[in-house]
Structure formats: C-alpha cells, structure tokens
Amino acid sequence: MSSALINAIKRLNISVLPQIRFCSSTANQSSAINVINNEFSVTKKEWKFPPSYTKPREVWIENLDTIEEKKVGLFELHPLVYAAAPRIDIIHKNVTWQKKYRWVSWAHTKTRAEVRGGGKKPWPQKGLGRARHGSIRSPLWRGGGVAHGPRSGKTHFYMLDIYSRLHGLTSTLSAKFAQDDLHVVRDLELPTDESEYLIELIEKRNWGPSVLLVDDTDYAPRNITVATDSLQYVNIMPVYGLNVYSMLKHDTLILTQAAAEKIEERILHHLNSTKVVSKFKLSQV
C-alpha cells in the first residue's frame, strides 16, 4: 500500500513537498514521509490519541503565494475531529444558543406608575352605582399601564454544555470536509497586499463567494490583513474564536496547518478528558 501511494505521489508531479504522512497499517502509529532528492523516507509517529476503528483522513496542504493552486503536502486529520457523523440537530442547537446569547430585547412599555396622569380616585367607591376604580392609570383603562409587558434591555443568554459545543464544531468541520470546503494552507502569507490578487485567488480556486481564513494566532500577517480591510465576504479568525455559526456563515473555511492541529489537540483533548465539568456560573473565573 505505501508503494503504490508513493508512486502515485510521483506521477503527480509535485515540486515542493517537504512532509507528507499517512497512515500505517497500526492503530497506534502513522507514518511520515520525507522528500529529499526524490527519495522518500519513512519514518514512525505515535498517536496521542489514535483512531479505534477509522482510518485518519488526508488532505491536500496548498499554497497562497501564487494564483495557480500548488499542493505542497499531506496533511493528516484525525477521524473523530474531520470525519465524524454530522448531528444537525446538535448543529441547529449551537446556531440558537449563539443567536440567543448576543441577543438583546429592547422593546419597552410602561407600568401604570410610569404612565402620565391619574393619582386620584376618579369618582367614589359608593354610591353611584359604578364599578370601582383606584386611578385611570390601571391597565383597564384605556391610556393606562401594562401589566406583564416587555421591559427594556432583557437578555436571552444561556449555556450550552460542553458536548454540545464540542460535538458541534466537529460535526460542521466534517461537513466541510465532507463538502469540499475545508482547505489547509502552510501559512497566511501573500506576495502583495493588493486585494485584487486574492478575488483572482479565490475565483481561480472555485473558493465560493464567502471565505473564513484561521490562524493559529490573533497577529495575522500585514499583506492578508490589508487585503482583506476592503472585502466584507473574507474574514480572519483566530483558532481560538471558531464557532459553529462563523462556519456556517461562509461557504469555504481555509485553515493554516498550525491552526488545524491546534483545533485537533483541543477537540480531542476535551473529548478524552475525564474531568468533570462544573455547572456554568457567570461569576467563575
């Protein structure tokens, strides 16, 4: 199996591809291959979290420094991060709870205490054979307060567990790469900052009319940071800002090769860990 895929490598004609790995015939242990002079080397990777019964996914590590796509590597993506079974249910609840959390009501009425007029008794308790009123202020009345109404600046925040969050991030990671629409790129570095070069980039590369771009980091490279001031469908993201609705929200999501093993190490550290998790109070550090 790893002959006929290295020479399958080789027909391709690649010109740069310093590191590629796929996986063994061990569930414990990958393999990565070198390029040096054409000649490839082998060597043994331990898995931290290895697969049970799936194989590692393989995807293509691309470049940004020229128009033309160049693949560059293969890159290894864990089965239970890129390749799980997407729950749309899970996907819609990570959707509600992020649009109900930055919601904020502002709609306002009046009680009958805020409203204008009123403060005596209209007419007396007895005597005139009419129904009894306090002040014509009360709900009753027409012009009066209302009871039970919306009042201004009330939140819809909550909490969603921590599984759902999880389980929802890779149920839409492995939709997109299920998708084609999920790519990895070595780095966020461009030749210009002429935001002319990435729309011919991401119209040559069929890259959708939206796209999200991940770093591993927050101090994204000045070139892409300029180019992409004027351009409102491509936005930059730090690994740790990904969310279910960002994704959603554009149609392709490119990540840096350091950014998708961050996200891998978190996931599967979080999926694995035996911690138990506290319930979410908004005081807790």
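Computed from a predicted structure; not experimentally measured. Numbering follows the first chain given and starts at 1. First, how it differs from the form predicted in complex with its partner chain.
Assignment of C-alpha atoms to the better-fitting superposition places Asn63 and Val184 within a single rigid part for the change between these two forms.
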Second form
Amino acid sequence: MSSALINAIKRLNISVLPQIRFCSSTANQSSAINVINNEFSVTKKEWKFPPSYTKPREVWIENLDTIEEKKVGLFELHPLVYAAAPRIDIIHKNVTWQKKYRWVSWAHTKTRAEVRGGGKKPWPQKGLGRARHGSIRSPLWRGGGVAHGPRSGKTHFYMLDIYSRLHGLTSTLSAKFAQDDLHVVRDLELPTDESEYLIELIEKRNWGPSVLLVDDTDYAPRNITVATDSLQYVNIMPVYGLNVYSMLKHDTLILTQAAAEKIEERILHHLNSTKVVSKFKLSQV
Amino acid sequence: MATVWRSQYAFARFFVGKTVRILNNASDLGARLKPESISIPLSRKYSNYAASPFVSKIQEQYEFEIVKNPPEWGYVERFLPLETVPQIKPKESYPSGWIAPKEEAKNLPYYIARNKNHQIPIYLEIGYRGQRKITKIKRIEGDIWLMNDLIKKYLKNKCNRYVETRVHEMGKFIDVKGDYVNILIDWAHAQGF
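Beyond the form predicted on its own, can we have the form predicted in complex with its partner chain?
Below is the whole assembly, all chains and molecules, this chain first.
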C-alpha cells in the first residue's frame, strides 16, 4: 500500500515538475525536496458531471503564508471549465459587452429648434436672386443646428446570452490556466498586514505585475485586505464578481481552493442545466 | 393595512356584532372584526377619511405553525421540475430506441461527447432559404483532423460521392456539406459515441 503511494507520488512528481516555473536552480531543488519529504494531499474529485473523454487537469495548491513557495497539495480541475478551447472571439465578445453595457454616451448637439434664434425668414422667397432659406439656424447654415447629431444620455446596454457568457468564462479561465497565469492557493491568510510582504511574494513567485485574488467569501481576511489596500495592482474579488474583463485586466489570477471549486460547480451547473433561459428583455421586471 | 381597513370601513360596520363567520375571501384580509375594535359614533362622517380610526388590534384568523422539512415535502418535490437531465442508467435496451454511449469509445483518438440531454450533437443547418444544407458535428474531442479524414472516407464509400467538409479545430466542430445527419449519427453510434 505504502509503496504504491510512493510510486504514485514519484510519477506525479515526474509528470508535473517540468511545468513548474522556478526562479533559480536552488529553488528548484528545495521545492522538489519539499514535495517528497512533506506530506501533501492529492485530492481526487467526484464530480456531479464527470469529464467524459478529456482528463482532469492537475494543479498545485500553493500557500501565501511564506514568501517562499510551498506546495501543500495537488488538486484536480474539471477540463470543461479549466481546459476548454480558448475561443478568443468569444472572449472578445464578452469584453465588448462588458465595456458597452455600462457605457452611457453624453455627447450632445443642438438641433435647429434648440439653437437660439432663427425664427424669422432671412430674406423673401423670391425676387432677390438668392437661394431660398427659411431659417438662419438650418443645418445648412454655419452656426446652425446639427441634423442627426448625438443626443445625450444614450445607453449602449445590451445583454449577452448566457451561453456566450459561460463560454467566455471557461475560455478565459482555460487561457489563464494554459499560460500558467492561474494559481490555486489554500487560503488568503497572510502572516502580516504589511504590503511589502505581498510585494516581495509577488516578485519572488514571478506573478505578473497585476494580481487578482478570488475568494468564495465576501469578507477576505484582515491581513490581506490591509496589505492590498495601498496596492492598486492587487485586487480581491468574490466568486460571484469574477468576470472576463477583470481576468484579462490582471496578469495573474489567484483562486483559493474553495473559489476554484465554487466556480467549477456553478459553471458546470449552468452548462448542464435544463432551465431554458429566455432572451433578456429591457421591459422585464 | 390601515389603508385597506379605512377603505373598507363603510362596509365593516355591517359585520359588527354579528356572529356569522367571516369567509376566507372576506374583505377584511384575515383580520377578525371585533365590536370593541370599532366604535362608531352616531355622527360619523364616512366621507371623511382623515377622521376614520386606526386599526388597533389585529388577530390572525388562522393558527398555524412553521415546520422545516416535513415528510409531506417529498410529495411536493415530485412535482418540481428536474434541474438537470438525470445520469444514464445502464440497461440492455431502451424502449425509445435511444442508444447509450459505449465505454470502449473512450480509447479512440477522437471522441464526440454527448450533450446535456445525452444526445449525439449532430445537427442539420439549413441556410439560404433551404438552398444550403450543412451537417454540423459538434463537441469533438481529441484528434479532429483524423476524424475528418475518416468521415470523408466513410461518406465517400457510403454515398459514392465526394463530400466537402470544413474543420474548426478551436470551435471543436466539423461541417459536412449536405444532409448526412442520419448517416453520421449511425456512424457515431457504430463507433460507440
């Protein structure tokens, strides 16, 4: 039994090690020793909708309580959510939608009725040899009103259908995961509330300039909220706020283990739901 | 509540002091009228809304208790729609003619995954007012190009004509020009998808 386990760990080690990014060779050795010596939990998952053909993806569970990266476990991700084909056209569709639905255009021009003056006929219709005009504020005139110009308060709101939204989320998560920009941490507990610690940690682990932390609760631990408060490039978000635009805006996406599971569960639920989602109407309550 | 009471006030005085039971759809919205709760002076002006009395005592008409998870709830749940199509129960044969996917198909280098209704995702797309028919095979996993070659070869043998296909690797689908839905569904069943 124990020999089988050791063999399994060795195989995992060999299969996964080339994917890991290390800053230096010394870090490489220490991490490898960590993995072999320390016990870590390999989580095999029982999904409600198990993957039919594609194999589950494995991801390390990392820690945040030391600057040095430690691997505290191995975790399985559903391939339908985290290993979908990254359709950049659908990602773009989502980003366009997210930019547009909140955009209200305040550009404004005056029509010929709103420009001051112009009530009198400038000259008689006939007999002067000049072109006929009825108002000096006609759109043909300099200083006249604008025909078909922008009118303020125009909303660009529309709703993308739920299948495109789901596909956008899976595409973006998969792209992040394939590019090694998605990391799973056990929790967001930090030993201190100093932002220098977090800056050093991000630098050391080669996480991108901007980092998005996602937890499944509304309230993040105090240390991390205080530490990220002054860092504009590190943001915390609950699971229900996760969106394509923010994932693309930040270079690295850090999910807690609970958040990764929750995202997976919700997306799988919607992918398999029989509920027919009707088209969004503006008049709906 | 007070607003409703006030508007019903003119009629409420007919019930005062009567022992007749108030029906479920009574106009007092479940508040039992009691003689002492309304005192009607003789010189009442019913047209004056501001002078009408406030409701003081409201008593529930029915007594009830709130129970969590009663055994009867199981009967209600039977009527609730299912959230997802249930998992496949393995049987010898299915009366509808539906064929279950086979386990050994997962050893092939390519795969067509069933959709959430456990159907094979092969559809006919009609465009240009019925002029263009395209058979679309969706949700293809694995080596899509190999599957494309095999489909082309199979359809050429089966229909004695060259068929044009289009592969979208990132979208995981193959378009076959022409209506080959039933032939391809039979082929997919034979492969075990």
